[in-house]
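One chain follows as structure tokens, the form predicted alone.
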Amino acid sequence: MEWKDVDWQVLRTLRDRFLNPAPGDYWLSQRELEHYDLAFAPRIGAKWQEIAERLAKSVRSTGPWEILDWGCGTGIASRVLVEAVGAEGVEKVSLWDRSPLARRFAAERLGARGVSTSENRGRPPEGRYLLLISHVANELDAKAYQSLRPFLDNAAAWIWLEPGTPSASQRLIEEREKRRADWEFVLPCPHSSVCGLVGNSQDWCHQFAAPPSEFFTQSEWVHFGKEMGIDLRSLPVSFLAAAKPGLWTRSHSNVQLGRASVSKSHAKALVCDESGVRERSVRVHSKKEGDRYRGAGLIQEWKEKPRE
């Protein structure tokens, strides 16, 4: 599908519903999808793309792995992850969705990428997968949770990408202080103790991905941020990456949380380092480094110690 031929009620529909879930499918036929994977799902997949380049940087695999995409829409997430490790390192990629139509779909673009897929019937497998989880915070009640939880009681790693939204930050800081016994969560926190956010009711956890260039040259990319009223220029995102103790390594550098409020001589930027969350201020020296902390993304570090 190219976009002379969207259709721009069908994307004003899609938009519609998913800020205003209910019950039942999201996909209705398989023009909606191919609308959703035209215009949506590359910003979902922006997001994926960083966490995927952060974890190649942080983590040691012992591949090839089984993927498992809960929830897998067209599949982007999952898309991006094998582009990522490439196809070798993947042994198959598993998709459960409750449509019928998005698993046939993303099993499609998947396929054209040479990368052998499976239906999955709605119970873990029984090898070891990297389980994928992407936007679902805001309709998993406690029976849709029920479902998803032995996904993640048996997989031997799991990605969580939410929305950078306070609420579902909040969902994700519940479910690491569930699991933190058992899992070792290597990004983005830097430490294995509390959140420093719990009980936090003014920030949250989040940071923001770098958007694909397009968003910002080509004309039909500005022209959808607008008839949606989506600022293509913030992408941001709530995550967590979690595997078996020993699996992966953790990064323990230092994250930025947010946006930097700057100043004309210093930055302020809430940071999570080992010893927890707490605010942290360097001196600015120019406009241009000023910029820099104020445009601090998703893998920025604030390697700067706090000014007395």
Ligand SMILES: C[S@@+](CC[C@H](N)C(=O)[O-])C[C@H]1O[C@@H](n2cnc3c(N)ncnc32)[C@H](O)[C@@H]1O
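Note that the rigid core is defined as the largest set of C-alphas that superpose within 1.5 Å between two forms. If you're wondering where the values come from, they're calculated on a predicted model, not measured in any experiment. Numbering follows the first chain given and starts at 1. Compared with the form predicted in complex with the named molecule:
Relative to the superposed rigid core, the position of the CA of Arg12 differs between the two forms by less than 2 Å.
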Contents of the next structure:
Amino acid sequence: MEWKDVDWQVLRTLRDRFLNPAPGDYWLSQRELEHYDLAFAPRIGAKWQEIAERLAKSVRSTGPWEILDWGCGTGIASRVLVEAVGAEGVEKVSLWDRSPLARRFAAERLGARGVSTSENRGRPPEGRYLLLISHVANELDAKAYQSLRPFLDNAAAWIWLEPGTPSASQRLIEEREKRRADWEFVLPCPHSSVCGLVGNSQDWCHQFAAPPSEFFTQSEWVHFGKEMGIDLRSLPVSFLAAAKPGLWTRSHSNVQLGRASVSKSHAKALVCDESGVRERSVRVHSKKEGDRYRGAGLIQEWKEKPRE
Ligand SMILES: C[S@@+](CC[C@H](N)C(=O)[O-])C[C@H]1O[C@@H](n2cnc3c(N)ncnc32)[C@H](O)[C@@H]1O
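Since the one above is the form predicted alone, can you give the form predicted in complex with the named molecule too?
And the full complex, kicking off with our chain again.
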């Protein structure tokens, strides 16, 4: 599908369905999946891209891995991961979605890239697998969560990514606290102790991914942003990557939450490290120095003394 074939009403319906989830199947037709994959998936893909790049710096053990994409939709999460890791690092991708239409769509897209796929049957695989969960939290009622739980319990590692909203952050923090005894939290967390936001209802854990340049340069994207009321310059994300102890390493000691506010003389931001989450402020001497604090990376470390 190309932009010239888009039915804007289909995109509006999909957007509304995501923002106001209702019981029942998410996908009503192949056409809806094609629309989603063209217009919504690339934003999600850009978030996964940054995580994959960052993870490449942290992963100690090499593949091949089985990747399990839970609630796969069009399969954008696993597609980006496979591309980043390289097909040789992936044994196969297992796809699980309550929608058979989605499972088939995702398998076709991955298959077209030469990736071996299988349809999961709603049960965790036997061997070692990396679990991906993307943009499903607002559809998880208690029963759906019960069906996800064994996948989390039995994974070697998992990455759960959601839009960077307070409720998504809260959901991930709850999961993190439940699982602290058995997992190391590698990204974005700079430590695996109690989350510094527990009991804090004002702030939330979110970062920003860098939007692809075509969002600014191609007229279709500009039109899409206006039609859907989405600010394409901003890709907020709340996410959590966890692994069994010793599997992945962490290479940062603090992480900035949200955006820094930068004035002529100071940069200020909420920063998380082992001692907790608190606001930090530093003097800046030039616009260039200030911009470094504003940052766009998913894991923006707070440098007390920026280098010139
Ligand atoms: C907003 S879409 C996200 C799709 C994809 N993960 C992505 O990031 O683009 C949510 C997906 O979760 C699936 N889903 C919702 N509840 C589910 C459940 N209980 N079990 C499996 N899949 C579920 C839906 O069918 C839909 O494909």
